[in-house]
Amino acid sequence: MIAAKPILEAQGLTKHFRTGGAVSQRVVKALQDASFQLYPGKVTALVGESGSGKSTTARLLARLYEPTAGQIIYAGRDTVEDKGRSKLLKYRSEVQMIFQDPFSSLNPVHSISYHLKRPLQIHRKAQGRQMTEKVHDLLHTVALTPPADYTPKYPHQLSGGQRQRVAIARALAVEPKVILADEPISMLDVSIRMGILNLMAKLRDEQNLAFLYVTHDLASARYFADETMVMYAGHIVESGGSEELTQDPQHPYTQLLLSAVPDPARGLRTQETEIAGEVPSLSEVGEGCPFAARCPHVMSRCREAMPPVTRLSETRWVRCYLFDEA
């Protein structure tokens, strides 16, 4: 059952990076005015092409980056002003991140036992004999059994799927309420991706976790997520229930994404589309809709200002002038 109140909320979240020297300095607009909510027991997917700002969003929520503007509200309180180590530790014990590459996110010189004990020590979740028992419980939870076979091993001795299960166990060690999963299956073999998705779905149900699932794969978002948000060039342009959004996309960019998905009914061919061009550089995004240069329905006002949010239903919205009631 989905809770009535969000546990983590982004309001107007914005992140700009400055690159180059004093003469050729540029501003990379990685994320622009993003607002959304994460609920206990619910998976929200963030979908888009590489470089669209998805991982930046997750890292902002994990407090690995400081936002340029906006609020990150956890349990009803804005956490952006929390700067001290103790406050950040408290927040990160509640909001944990699973990274894309399970090999680079694990230290190759330390055993699996060390990786799971370290967060328990830092956040004071267990000590003494309880530590070993907790480590074994975590490995049981992610289906790495018997635990004694895995604790003395090093990351290079495990398969990609096993390493990602260890990364998930490490995130669970501090008993979080929110999991930020940044492309958790993209580095894995296709044959084992479903197992990781099913594991995360089981954890969502058993522990009532709120998930942000970052992915470029609309098919996995439809399978795993309750709600899907579509991101393009730093802007979230459409949001709705995963099944409804994939069956009836409204924004021209969402339609482009879905047209690229092979369909068995067409012999695995993709749909033909009139949309051409490339994703714009995030340092060159202007004031208008970032998709205007590629959109087959572009109007003059699309290049002048970002379309406002238009509600299509209680759970569905889009940012496109094609639906602007004004």
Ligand SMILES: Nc1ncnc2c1ncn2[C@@H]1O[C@H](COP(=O)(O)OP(=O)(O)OP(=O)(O)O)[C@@H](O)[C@H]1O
The other form holds:
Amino acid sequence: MIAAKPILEAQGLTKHFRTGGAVSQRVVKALQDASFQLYPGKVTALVGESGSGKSTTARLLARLYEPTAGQIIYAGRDTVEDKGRSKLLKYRSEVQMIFQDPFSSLNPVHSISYHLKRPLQIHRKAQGRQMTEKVHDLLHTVALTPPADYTPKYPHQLSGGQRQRVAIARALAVEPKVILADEPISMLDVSIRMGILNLMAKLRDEQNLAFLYVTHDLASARYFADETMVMYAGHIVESGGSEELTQDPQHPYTQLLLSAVPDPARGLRTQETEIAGEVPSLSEVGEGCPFAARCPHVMSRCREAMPPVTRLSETRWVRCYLFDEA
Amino acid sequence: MTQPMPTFDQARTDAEPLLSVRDLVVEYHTQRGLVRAADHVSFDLHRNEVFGLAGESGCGKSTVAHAITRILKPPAHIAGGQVLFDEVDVLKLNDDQLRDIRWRRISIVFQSAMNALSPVLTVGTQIADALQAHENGTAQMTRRQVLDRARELLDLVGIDPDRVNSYPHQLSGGMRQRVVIAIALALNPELIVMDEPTTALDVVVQKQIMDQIRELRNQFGFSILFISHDLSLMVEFSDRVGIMYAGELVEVAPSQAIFNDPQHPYTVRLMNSFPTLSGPRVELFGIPGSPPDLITPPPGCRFHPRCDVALAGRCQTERPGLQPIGARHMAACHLLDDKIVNKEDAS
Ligand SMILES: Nc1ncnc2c1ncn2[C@@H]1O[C@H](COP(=O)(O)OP(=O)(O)OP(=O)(O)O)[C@@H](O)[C@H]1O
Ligand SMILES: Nc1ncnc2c1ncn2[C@@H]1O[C@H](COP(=O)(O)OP(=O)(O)OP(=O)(O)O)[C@@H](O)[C@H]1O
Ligand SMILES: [Mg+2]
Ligand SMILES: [Mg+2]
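Follow the form predicted alone with the form predicted in complex with this ligand, if you could.
Next comes the full complex, and the chain you just saw is listed first.
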């Protein structure tokens, strides 16, 4: 099914944050040993509960954080050692990030036109009269038409959905290959969310963009993403086609998470699932599977070491000893 | 121009509703002008019922909840209507009378409540204080009895009673929200108003808490006015749902009908605006445009500028009122005129 080469790949990607003072230093293991690929023309969702490490993963890929370990392979080449300004600038123009809050990601004192011209200048994508043309093209692409109505406006004159469209247009300005979208619709009203997801789906198809879609909303991952990865306490525990994964979850945590999502289409009221315990603190997760303490199927080895990746099919894998033959 | 609201019993029950909101109008006096955030809102809530209020951000859900519990502060002003609780108009009560019913008969859980707990007092003390402040002399409890009751309440909401001695920062967000629910339950109220009780929490924790609330309701039989912008949760948890748009209630129906057979064009589009985890995967479109500025709402039906079936003329000028259109089903839309049934058939 996946024929193309990945455009962006994480290999054993790890991020530990050191927090607290000299006496009470703690290590927050926000991301541990994550390996996955993003493909042109595909949306990969990263889902999980608050604090599980989703934004950290996106920020690592955007090179906003230095990884503690692991590789970030872009177009076949590890980029982690690329530290010079010009190399980073080039990388960041090809791998763009869209943030959750369209209110704070735009500058209130600048017009929409300014927001879109700026990246064109910095990355030398257009100049002179071409510039205005390009800005209008971008606004067309994100369906803010007629463009001339929007260019002189300021962020506060736009609705939340329109602002997010401007943020998407700005990301597109530099002709990226990859878009890392961190909860791009979660602050928007229900009635305008689908407009943004449909727009991104169109960009995926028409511009062959690779998307990482960070969300805590599994139903939207099912709707929008081709592949979905599930995170728990800093680990990616399961990955697969979104439809397969949401309809037939394998990892006990994915099963728990899905059973907790309210779902009016399921018909009658949901069964009451027994849910014990809480997500562990990321500075206290030990060597084993982070879900062991809550898992109904826990075995002794689960507490000793993180299970390896078990491939269930070409596109599906899980990290759980229930599936480990060895 | 406003239409008279029908006042028939929406829930086809012989008993009087516990709460009957009639033509409630709430305004905010702002520098930019007058915001009418609740405009002739009418609905009934029955004993042992969960009634949900849903709608987009800013449509007036919290405003209605705050008016019912009389906790609106300036610049808010109740400009009209009645809130009949057990046949008494809450809007007419003086401070003493209000203190009598608040917490003892009607209590409230806010979205941000878990952050409103005092950081310097143990949760046990906070529950005990709530009990003593409102117990009102009926059954003078000793401090010992009060603390016992606090332990009992923690147990009820699924927290280890030994946690009475914990401070809020020692508890997770989900546990703090449970403490807030324990306080709301403390005096056995008949109605609990829950404004986004789980919005700040993760789905797994949300599920734990909603299951717990459902269980407590089965046990104690209180009613809930439930507010959420999560439509999936709303439909799953409520018995009936009212959909608000720009300060008005546009449709009221049993929750399954709201989801499977919505009638108002806004509800229809809204139910087609969010994906679900199961069922067929269909293309979803959302609704073009955005809700109006409440200082200058459009004339006629407030939804008409975003409505793809609006009639030129009538929908632009004449404001539709909430009309019965089937069993326990009401909607405010001119296009549904031929579905209007008379009260007797509806009830
Ligand atoms: N800059 C930082 N310094 C220290 N700790 C951090 C930093 N950024 C994130 N963390 C910690 O790393 C963990 C993962 O955070 P992250 O923001 O990646 O989670 P998330 O899955 O995006 O959560 P949410 O759904 O709430 O956005 C958390 O415990 C967080 O407190
Ligand atoms: N204190 C206030 N002063 C002025 N206007 C206000 C005030 N509180 C609310 N409003 C306005 O009243 C309208 C309704 O607000 P309300 O908080 O009731 O909406 P809501 O449906 O609860 O929204 P949300 O889903 O965002 O909580 C909004 O347009 C809001 O801007
Ligand atoms: Mg995040
Ligand atoms: Mg509100």
